[in-house]
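The chain below stands alone, shown as structure tokens; this is the form predicted on its own.
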Amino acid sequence: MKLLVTGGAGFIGSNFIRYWLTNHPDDQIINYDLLTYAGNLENLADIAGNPNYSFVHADICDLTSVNRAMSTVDTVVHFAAESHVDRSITDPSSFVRTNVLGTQILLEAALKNDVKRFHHVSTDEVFGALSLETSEKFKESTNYNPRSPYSASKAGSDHLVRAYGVTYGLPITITNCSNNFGPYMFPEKFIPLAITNVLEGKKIPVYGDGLYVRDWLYVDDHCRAIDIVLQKGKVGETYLVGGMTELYPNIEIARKILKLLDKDESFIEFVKDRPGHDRKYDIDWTKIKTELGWEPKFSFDEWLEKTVLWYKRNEQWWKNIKSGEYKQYYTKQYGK
């Protein structure tokens, strides 16, 4: 199989093409990513010399640069996305022209060049928001209600690339995910934010009263259920991918992280709430359980402790980020 991957250079793209090499190492994977700021090369340093992975600077709203990258693969996966909720708010023209017009351009291409399988990686985010009390889960069947730039440029998405298999009859699957945490993630989500700053002795920015609850991926798991769809999926279906049996508050992961590295309270700072934040999401993952045998490998709290472990080794990596740009972003975002 030869795999094209867009946006392999960011976190979870990065994970997946190592995480592809080594379990499929007779394959190979073009990386196509334009490295803006999430963007990394260092990434991927340890398989740069793998002689089945290449890579592509080249932007997804290019048609001409994608149809050449796309021309010699059977398979597209796609991770390219603008995907950060904050920056969509201050933002969001980036947003859609990313995330709709992107990957518009890739489904063109992916029909002149008779992909195999184009494979859409979205978020559960395009599902809206659930409330605390409530025992209800996302599933495939849940309606679309976007509540941020961010979600809706993805809904978008969503419905080009069913609208794609339908009316064009482009072999499609879609995976939509919860959030995803573990090496090499961007650290201006909330947990290696979280880690990062306590070991530069800084505190831990939570938005409004720390109860907002999400669905943690460890994106392992997530790797390997791309893998199953891809091996095993239906085309034309939509699988949801979730991580946790027990869900935590943002306040009680950040507790959780303090104690992994042995600080206490007085590292959490409450700062102001962003607008139109999203209460609670939970994902039903019993489709992708029932129909193709996935599950999650790994618990959050061992999973936790080894992404700390992991910002403790890999120091240089996160400072190298946490530089330039991303200050002045940090401070427009959360403050001094």
The other form holds:
Amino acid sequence: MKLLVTGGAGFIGSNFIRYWLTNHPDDQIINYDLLTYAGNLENLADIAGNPNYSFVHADICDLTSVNRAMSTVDTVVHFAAESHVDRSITDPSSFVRTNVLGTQILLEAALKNDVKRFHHVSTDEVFGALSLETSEKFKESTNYNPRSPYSASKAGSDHLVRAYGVTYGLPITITNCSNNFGPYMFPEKFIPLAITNVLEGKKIPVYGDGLYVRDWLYVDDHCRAIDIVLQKGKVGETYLVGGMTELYPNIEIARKILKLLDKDESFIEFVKDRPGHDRKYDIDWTKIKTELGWEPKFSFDEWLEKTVLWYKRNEQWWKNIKSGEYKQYYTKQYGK
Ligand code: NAD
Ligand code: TYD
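In place of the form predicted on its own, output the structure of the form predicted together with thymidine-5'-diphosphate.
Now the full complex is given, and it begins with the chain already shown.
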């Protein structure tokens, strides 16, 4: 296979490229990435010299560049996006541009270049929020009800991908997954922000009452799910991908991180809540299990421990990030 991976310099995209070249060493990958604040070629330093890997520095909104990059591939795996909810609250327009317009431009080029599969990576946040009391989970049949500019822009992209499948016969598949965690995750998201803050002797900012729940998915489980959908998934279908079933509130995750780093609860600081904060996400991954044989392998506690260890061992990686533009972002978001 020859793959065009958009957003391959980000968190999940870089883990996916490493996963793919390890498991399919004869395949070729073009990583197409604009290198926004979230894109970092250091995530792929160990891959850069692989003859089956190449990098294109360009925007998914640039049709000419997209067409050029797509002319030699058979498969597109689309990760590129603005991905952080808090940033979408302060700057929604960049989310609409990249996530909606950028996706439509990729779809147009995929049609023109007759790609054999366009796989779109999306989020469970398009379904809105569950209440803490319910045992109901998100399913493929759940109605869309996005509540943040981020999730609204991802919902728009999902609809466009399906529309190109139905209207023009583009061979598409979609995965909507829950919150990923693992190495190379940008330290603006909760788990890496918490770990790196504590490593720097700072507190973990916990929004609101801390009783918000996410369905945590280890990034390698996610990469394997995309692999299985590309190999065995049915064209036109959507598959939901979630993690192991323990549903821990954010405050509990903060406590687990503190325990792993030998620190007490004085490192927790409750801060102002996020506007429109979704209470709970929880995914029913029965479809991908029964139809394609995928299930998550990695237990949350075991892989949280390994993730904490990765951030301890790769201090230079996150210190480089935290010393740049990130400083202004942090002050704007959290004060001092
Ligand atoms: P990320 O923010 O870490 O990386 C995004 C990448 O896209 C960066 O490398 C960035 O440079 C690139 N990019 C942004 N705008 C671009 C543009 N206009 N042209 C080309 N490249 C551009 O994101 P992530 O956490 O790795 O998420 C990847 C995908 O997975 C996104 O589509 C996101 O919506 C989805 N997703 C993420 C999670 C999660 O927990 N992180 C959960 C569900 C779904
Ligand atoms: P985040 O990693 O931003 O992912 P998402 O909003 O896409 O789920 O946040 C995960 C959870 O952690 C969410 O409930 C918001 C919360 N959170 C905090 O409590 N403090 C923080 O500093 C951040 C970034 C998030």
